[in-house]
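So this first bit is one chain, no partners, the form predicted alone, shown in structure tokens.
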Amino acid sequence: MKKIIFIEDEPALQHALTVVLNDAGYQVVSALDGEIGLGLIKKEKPDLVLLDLILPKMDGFQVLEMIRKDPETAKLPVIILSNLEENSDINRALELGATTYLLKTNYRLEEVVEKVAGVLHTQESAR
């Protein structure tokens, strides 16, 4: 079973997006803030991260810097899921090493287990 990291702040997504990927035969972990997902990819070593910007202690843009620091994490996918739509925004985040980009408001949850499922099925087929 896949295993995936998600650091989201509201709740209520955290919570309805974590019901559709269980349902989907996914294993996740939550993290309210960045502080508390950055811990728990060292220690769970997920094979993705689902990851919002806006976050608590320390944003997304740092918790994606500090994964692709990591030589441990450094080739790990990582999906971005925030309500940031300027250029500047998804260019920082696609050149700081983000897999793929999603505006919140663009997709539905089944749409994104789509999303997630295809950087999952590329990662392998890159092995």
Given for the second form:
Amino acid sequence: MKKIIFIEDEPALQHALTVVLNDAGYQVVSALDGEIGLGLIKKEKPDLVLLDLILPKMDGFQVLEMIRKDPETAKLPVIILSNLEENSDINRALELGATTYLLKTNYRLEEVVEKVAGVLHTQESAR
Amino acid sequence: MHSFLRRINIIAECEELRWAVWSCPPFLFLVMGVVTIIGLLATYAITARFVDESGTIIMVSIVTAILLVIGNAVIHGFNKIAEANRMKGEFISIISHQLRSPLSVFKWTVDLMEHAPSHRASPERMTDSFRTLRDTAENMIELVNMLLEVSRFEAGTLILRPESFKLEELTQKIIAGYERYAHAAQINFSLDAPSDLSSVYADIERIKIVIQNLVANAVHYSIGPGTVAVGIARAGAFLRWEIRDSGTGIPVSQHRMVFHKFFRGSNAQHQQTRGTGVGLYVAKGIIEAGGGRIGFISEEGKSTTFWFTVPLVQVGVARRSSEAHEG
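Please supply the coordinates for the form predicted in complex with its partner chain, as a counterpart to the form predicted alone shown previously.
Entire complex below, previous chain first.
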């Protein structure tokens, strides 16, 4: 079973996506802030990270930067799930190495699950 | 040295203000300087032909002073407009994010209720989702109400409708509404209020907005696990309400800006975009319009305590109120 770390500070969003990802056969470990999320990534060795950008303690940009700096997680797929729509934010996340950037309001839950499956499939094919 | 060089870098300053060079105040200041020099040379050339040396010096000095004063006033005005425009731009960006956040909760929660079999099978989970939808709708209503308050302040049409009520009961209700979110963020509430507190005389709906703003700030900017402590106590002819968070504090350099419209602390922006930058502006307007005072004590990196005072029910007012009820 593929393992996903989901870092999101809005409990309702975290709950909703976790349920559908579980139903789709993924194991989800979640965190409400960036600091705990980064700790979980190191401990749990996930297959993919779903990352919000505006987070308490450590924002998503910092988490992404730390993921890419660590040789163990440098190639880990990271999907950004944010409501920040400024080009500067999107470009910054992509430059820091985000695999893809999704605006939460533009995607339904099942579309997010499809994106997750797509990214994991690409990752497997590349191996 | 670096900050000095940055201050004299006009192009960088214009880019920061997001203004084109020809409409950018610092550049206009440079143009003003050139115009001033030309004006002075022209004054010198003209007066030197018609009056003696000392008269020329006096004329040039007067013209210099006038040009400097006018130029400074004009540029100061331009700077204020540019800054206001930049803040408004940021405000629109924040508000659009603020609206997107609850809308994504709506969208995903409805998706979940409609399509997730494991969720649909559980009545408790479905009830929980309805509660999420209702709470989210409440949050959006609060946001819209606050924007309307700002608009009323600007138009000078704020009308308070004071009545007698128990501040501690209102506080308890508001705290209860935030407990679910606070619990998820590992934050506990404590409320310290003597049981014999008198009623206050204020516009309950407006005081509700103030308390909601202060409680939301305390929860969102606290670094859990921690406690948000609320206290209510008598202070002369007023009740003093206060809330202490375990948050990031407000940098000293930004203290004087805290109640300004559209202001958000630099460390707050870094961590949260839930804030709109108008909550404290609205709170100050409401409290002061009702005859109270509002303020804060903050230690950067540790905590912030916000407080306000509300007038107690006056004897005459209480009598009129009870007569009206009896009548």
